[in-house]
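Here we start with a single chain on its own, the form predicted alone, put down as structure tokens.
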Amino acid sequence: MSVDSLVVELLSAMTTAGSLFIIAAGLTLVFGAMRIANIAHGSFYMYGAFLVSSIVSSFGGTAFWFSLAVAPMIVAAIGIVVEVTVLRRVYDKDHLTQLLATYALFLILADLGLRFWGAQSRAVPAPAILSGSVRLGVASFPIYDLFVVGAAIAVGASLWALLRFTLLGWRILAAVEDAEMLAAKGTNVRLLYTTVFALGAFLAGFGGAVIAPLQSIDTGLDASIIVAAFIVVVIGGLGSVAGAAVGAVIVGLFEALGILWTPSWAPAYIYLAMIVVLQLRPSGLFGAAETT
């Protein structure tokens, strides 16, 4: 294999990781405050996606850039009531009640967007500005590609600040440690909750819009997607936002691999990858292991 095209492979490995780990930071965020692993947060990108769809769709595609900010908020919408009317129940559940819920609103979700979009697969155009490759000595890349790159550089650095220098960061912070004391301490943490949940769905939605005009959407994007983004947060470590960033890399890197080697075994992959580093560490590279 000549280094140009070494070099295409890697970045497409980082463009698979970097669609990966903007999804996993909204499902690690959430677990880590909350204690939740939310099934229906893939419904929440496959959302995003069809929003983006119907945008376009329907302004043209001067619109994507408008779609790309509006339609991770109407999931952050969504994502505010499903907490409010469904989970809100549940906090106080064991794990299985929790994740029998969400894995309801999976269902739901997921019938009502087969209602809505229908069960044809629609496809997005990249902008115009992002169309095209760009060269690599004999080979080329797709610059939308190397947006998606970027798009998730800007989501990792914003949530590094959000959670380092900010209020909201420090409370969803000492949530994930104790949210007993926070709330002891006069700190709304139904309210917290809430926001972060929000969040969870945004970055989701965001996820979903941002990938859109790399692949056709249809209503098994939900269940095609959540998988790959458990295995990533269960890589990482459990809550942790820079294990879902590194957790995203290796799975892209395995993925990559699979398909330069044995391509028909490739989806197996990202399998390997989460048993090898379990087997080293099972609670994650980044998590904490459980206490009794």
Given for the second form:
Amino acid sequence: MSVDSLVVELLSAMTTAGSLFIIAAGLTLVFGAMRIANIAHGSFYMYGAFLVSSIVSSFGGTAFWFSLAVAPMIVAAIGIVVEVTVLRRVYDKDHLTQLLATYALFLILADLGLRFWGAQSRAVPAPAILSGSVRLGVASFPIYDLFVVGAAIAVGASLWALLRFTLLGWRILAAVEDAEMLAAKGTNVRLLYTTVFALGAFLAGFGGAVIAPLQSIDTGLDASIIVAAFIVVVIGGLGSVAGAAVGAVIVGLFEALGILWTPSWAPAYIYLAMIVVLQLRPSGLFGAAETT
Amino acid sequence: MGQTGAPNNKSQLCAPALRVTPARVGPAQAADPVADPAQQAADPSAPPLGAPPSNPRWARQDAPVVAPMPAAWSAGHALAMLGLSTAAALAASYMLSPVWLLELQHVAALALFAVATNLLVGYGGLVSFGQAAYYGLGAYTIALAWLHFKAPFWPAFIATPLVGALSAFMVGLVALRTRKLYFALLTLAFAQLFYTVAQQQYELTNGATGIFGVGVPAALMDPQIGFLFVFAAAALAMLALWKITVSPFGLTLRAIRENRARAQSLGIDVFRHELLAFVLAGAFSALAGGLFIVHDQSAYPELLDWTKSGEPIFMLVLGGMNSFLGPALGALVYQISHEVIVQHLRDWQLVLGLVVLAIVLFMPDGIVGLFSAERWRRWLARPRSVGGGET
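Please move on to the form predicted in complex with the partner chain, as the form predicted alone is already shown.
In what comes next, the whole complex appears, and the chain from above leads the way.
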């Protein structure tokens, strides 16, 4: 294999990793703070992509930038409704109840999405400035792929800054450590949870929005992405944002390798990656052991 | 405090010691009283000062996945149940139209699938999100043997639980090294591996198309005989499962669910018990998949998909996972309402989602819980004061 095709493969792996990271970051953040494994996160992602397609198709291609900001906000608003009405009631319940509650939300949101957007798949054109490809060094890259990687890096950096430098970030980290103590110190943990959940939903919506021009958008996107997102999060260790980044890169690379080596087995690679990682580290790469 | 039925995980932990019939208790009996004083001392059911009622910290520690099991049935109950259901099945086979008999074949297969899954989820506290792998493998065992070797039905059918047990053994060896959510997702990953094989390996499995028109003995194609066969097979399998749940093994499994660390410190080999439970659930799920072939004569990748793994979990929650036959009742309600609703409404998932939400939020013991005497006793004896709980 020549060097430039290898580089192109690498970039496509990083594009996959980038989009997976944006989604997985929200998922792992919510899990870290509230210990909720949110299956409906996949629905938020799908809604993000659908909202972008709706906005672009009604306001034209230039509305893409606008939709990139608005779609995630609408999704975050849906997230707030979901958190306040349902999830709040299951925080003190066991794992199975929580999983079932979010799975139920996933089913409800899937059918509502189907009602709203219909069954046929949609496509969103990338804005002119991001379409085409650019020649860098040895190979030429699709610009949009670079944009996705850039967006993922921006999300990662913002999350890092949020958790490192802001009061909200410190509170989130404190909630991960010990929500009880945080509440005793006077923080409104209930409000904090709603905020974290809205942030997670925002990230899922943003992930869907960013990826919209790269793939056909249809119902079923929710089910396919949530499994991949969970694998990323589990490989990295539940609750760890840095782990999600590493997990996303691992999954992206494994998938690219799979497509390169044995295309018909490609979908199996990410499951194998997860199985291997969990054998070596049963709580993921950066995860704390689940105590029992 | 622990008796009020307040929705607190720790207080539920104390309860089962009172419910399990002492005569039958093996290691579980020894397990329960030990940690009680410590638990009373550390009982966190009193809400912390100024804290929000929701507190994920406690949920993360040793929360049981389900509420305690009611006392096991006596053998008399089981025999009566068996006689009643046989009579009901015979009556149904003469009274119902072939369409409904075919539907009930599916229900019986799914009921066994749900009851087998409940051995893990309800009795073992092991939430596997990959049980469709074994259900699908059971169906594929017969279908592949027919497709590639023109194998007759019966040997393949008898092989289904063995295939299920063997694959569950290999998966369990790996997956049971992890806990809780990691376990759920690892079992899901293995199921997706099987799904990938079924979907992508066209020469082996016909890929996404699936295998149709699998050869089944002519007699079983008759709706009435087919129904009686599927029903009898499922009933016998459930009887075997019931014997397992009341055996010392089954009780030990519950003890492990209630408190792993305690069971471990008493010298119980937790891993072995959980592995055996996983293997048994896999074997019976595969048998259920074999029964599905009698109903449908086809095997296709969706039988292995993770959304299919969600079905038995919905059924057992719907029916009530704290009773042995609750999941079977759940399968009946689930499948029949599915058939009825999809004829009139395209939002089946919406209805299902709302029902599941209502159940997990308001009636954690499912349909069976509605009829249990204990529920009414608890309701009558509920504390009238403010702050008695939010369920």
